[in-house]
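Have a look below at one chain only, the form predicted alone, in structure tokens format.
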Amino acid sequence: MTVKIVSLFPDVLGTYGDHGNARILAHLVRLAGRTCELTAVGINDVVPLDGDLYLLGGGEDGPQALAARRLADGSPLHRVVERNRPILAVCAGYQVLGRSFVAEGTTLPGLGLLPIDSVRGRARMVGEVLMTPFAPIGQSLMTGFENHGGQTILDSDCQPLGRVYRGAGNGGDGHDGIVHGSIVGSYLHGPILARNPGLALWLLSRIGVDVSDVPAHHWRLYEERVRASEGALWTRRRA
């Protein structure tokens, strides 16, 4: 059976080559043994409602808020989540899928998908990120590489993605991203996928593709990040 990866608008949110996510995941699709079929969605294109797992980059403001209005219209993801179809979504797409985010200065209306309101941080956030997740995705720790000038509010009772130890993630609750019926939200570029083989696995378990014999090179750059994050947290610590 024929596996759809959806990636959505990589020409406005592909600032942080986050479609690369997308080519992860096609890549342990046939790995696998299963036939993968890669769909990018440009922002004018119709979004399939036929898709198994969805992808949702970063980008700037402008774009964002673009993004947002394109989505609401006739609210496509909100029958994929009906569906239950896994949808990872990362920094900016991360906070379109909340009730609300703050882009150009103005705070505009979000998809309402995630319990979730994202307001403009008291500083940018750029750097590493160091994280243990609360997710089952066969790592002890997560890295990426956040760019961010949102802080996200998760309400009380949120599953975040995982505990950070260094760099923001969510901003000010000590947390990154968030794990929510079949929506996974996270700051983290990288791309994520490729930082963090483990997370692909699980979202390719959640829609019935196990991959069973990951190559030891799929696991060096998570290897090689998480070195050197343990590295510059422990010299930190130790001045």
Second form
Amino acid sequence: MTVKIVSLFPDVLGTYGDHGNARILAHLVRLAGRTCELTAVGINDVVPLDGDLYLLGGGEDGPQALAARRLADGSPLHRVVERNRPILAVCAGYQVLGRSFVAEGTTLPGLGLLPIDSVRGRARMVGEVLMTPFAPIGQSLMTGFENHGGQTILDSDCQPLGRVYRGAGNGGDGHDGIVHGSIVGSYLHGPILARNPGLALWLLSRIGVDVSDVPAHHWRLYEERVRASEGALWTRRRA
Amino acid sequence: MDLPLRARLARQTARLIARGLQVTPRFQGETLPGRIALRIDPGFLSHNREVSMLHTQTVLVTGTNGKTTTTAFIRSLLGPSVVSNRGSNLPWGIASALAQSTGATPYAVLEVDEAYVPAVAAGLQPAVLVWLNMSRDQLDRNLEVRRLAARVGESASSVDTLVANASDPLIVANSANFGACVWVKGPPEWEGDAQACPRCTGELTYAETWSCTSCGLQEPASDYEVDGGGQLWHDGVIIGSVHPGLPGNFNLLNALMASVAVALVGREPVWEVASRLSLTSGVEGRFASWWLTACEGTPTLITYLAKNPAGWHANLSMIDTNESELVLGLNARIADGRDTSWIWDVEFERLQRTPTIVTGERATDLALRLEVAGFEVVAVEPSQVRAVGFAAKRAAQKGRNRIVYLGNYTAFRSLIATRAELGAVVGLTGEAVL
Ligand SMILES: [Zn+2]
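Could you present the same protein in the form predicted in complex with its partner chain, rather than the form predicted alone shown above?
Okay, now the whole complex, with that chain kicking things off.
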């Protein structure tokens, strides 16, 4: 059966290469011998409801507000969540799924799919991130590149994606991202699935696609980036 | 009238240092004299304008892509007695150029980093600001493109005439305060950056021209337009042609914008200026061709520089990869932007899939990107010299004699810097620079 991957609004939330996440997933599905339909949904297109896996990327304030308005209209992602289909949301896309976020100085309502609020941080957070994931993704570490001004506050009973050793992540709690039901949120670009093949495999396993392993050389980028950051492990920060 | 004492001291010190630096690497020689001049006299730019540049008409060139090329076009059109910066487009690079100019010159043409346009324009009060385009470039340094565009717009009160790209919504949205605008349009290009209206975040629709359905921001009628065949249009009539002497649609637009700027300061018809233009040598090693005398088969190496997705796509789509080996170089130093995510925004999927050698400090990032796009990656070799050597070997095996190299900023510069190891001799279309 064809696997349908839906990349939401790469035309406005594609400023940091996050559409690459969709491309990597499609590539892996095909390596697993399955057919894959990769749909890039433009900001003016109708969001398909029959996808198997949804992706949202990062972008600037204006486009972020625009994307939130589009997704509030008819609540397509609420129905995706009801069907228990995974959503990977990065940076601005991650904020949009929460209760509220700030764009161009104004607090705006998000979709309310995640128990988080995003506020403006004290200073912009830019640079390499190294962390340990809590989810069983088959990696002891995760790497990425963050570039955001917003800080995200999780409700106290939530499960972050990982504990940060280098970089800021959510910005205040020593963690990055969230794993909440079928949604994975994070501030990591790179894109995150290029840097972390284990996370890609884990997402695919949740929709019944078994890529028993990615080709060995896919792990080279992960290994190279981890090595470049490993000094951070020796100066472990307090949560 | 002479320069104020402080400015005179600044200039003399800068010149002495420039002389002392002639034996040191070129790039440093461009910035250090200016840094010191500005340290001694923070008002060095305006002091120059008020005294020694009283009769100088200044053209500033800014934008994400094409500054250096367009500045070179303008230089070649204005003739030899032009003050101009080559390489460093920050205030100290500009101050260095001014410090070394001799006496009164009729024209100055200076490329300026987008973030410094208001400061440089306030100091020099230019006759023309050429604003080429705004697209994502080094986002981790420059933060948001929209804020950067607004910053350029703040220079409006210091500029006589804006010459700008009508196809770029970010420019149009920030052009309202300029006293006079000349709108220029080129052949259709990359439009991947600004689909949300930069003024109201409503949706932009693109047809022949673009417009915002919510606030009414729209593409201004162009005063001059060049089509893909190089024909120059004005008021719906062909009035001449543009010959940049460099490949690519974006160079047709750069050449036209340079011609319009020169026509303004020289009070000449645009078509006449455009007809004089041709730059047959590469600009700062971009588009240069080298003869690799130390490599197997002594192939020709053609070097391209591009810093962001739009630039990479534009360059790759004009390279004929059937007859040549392709080498792509990627670094992620501060000058490049530390984040390599942008390579996933290069539409490799729309390009001809060709076997490729990847190199540079971030070759591994490129290798994965290309694999996902369906390219055959024949080697991942972080050393650029070894990568080009390997390409030469492959070319010799296949009876080819051409290698095409495209790299981002510091990758490109470090390849050029190591050319002695390749035995590179500058070919016919090259300029011995960098
Ligand atoms: Zn608008």
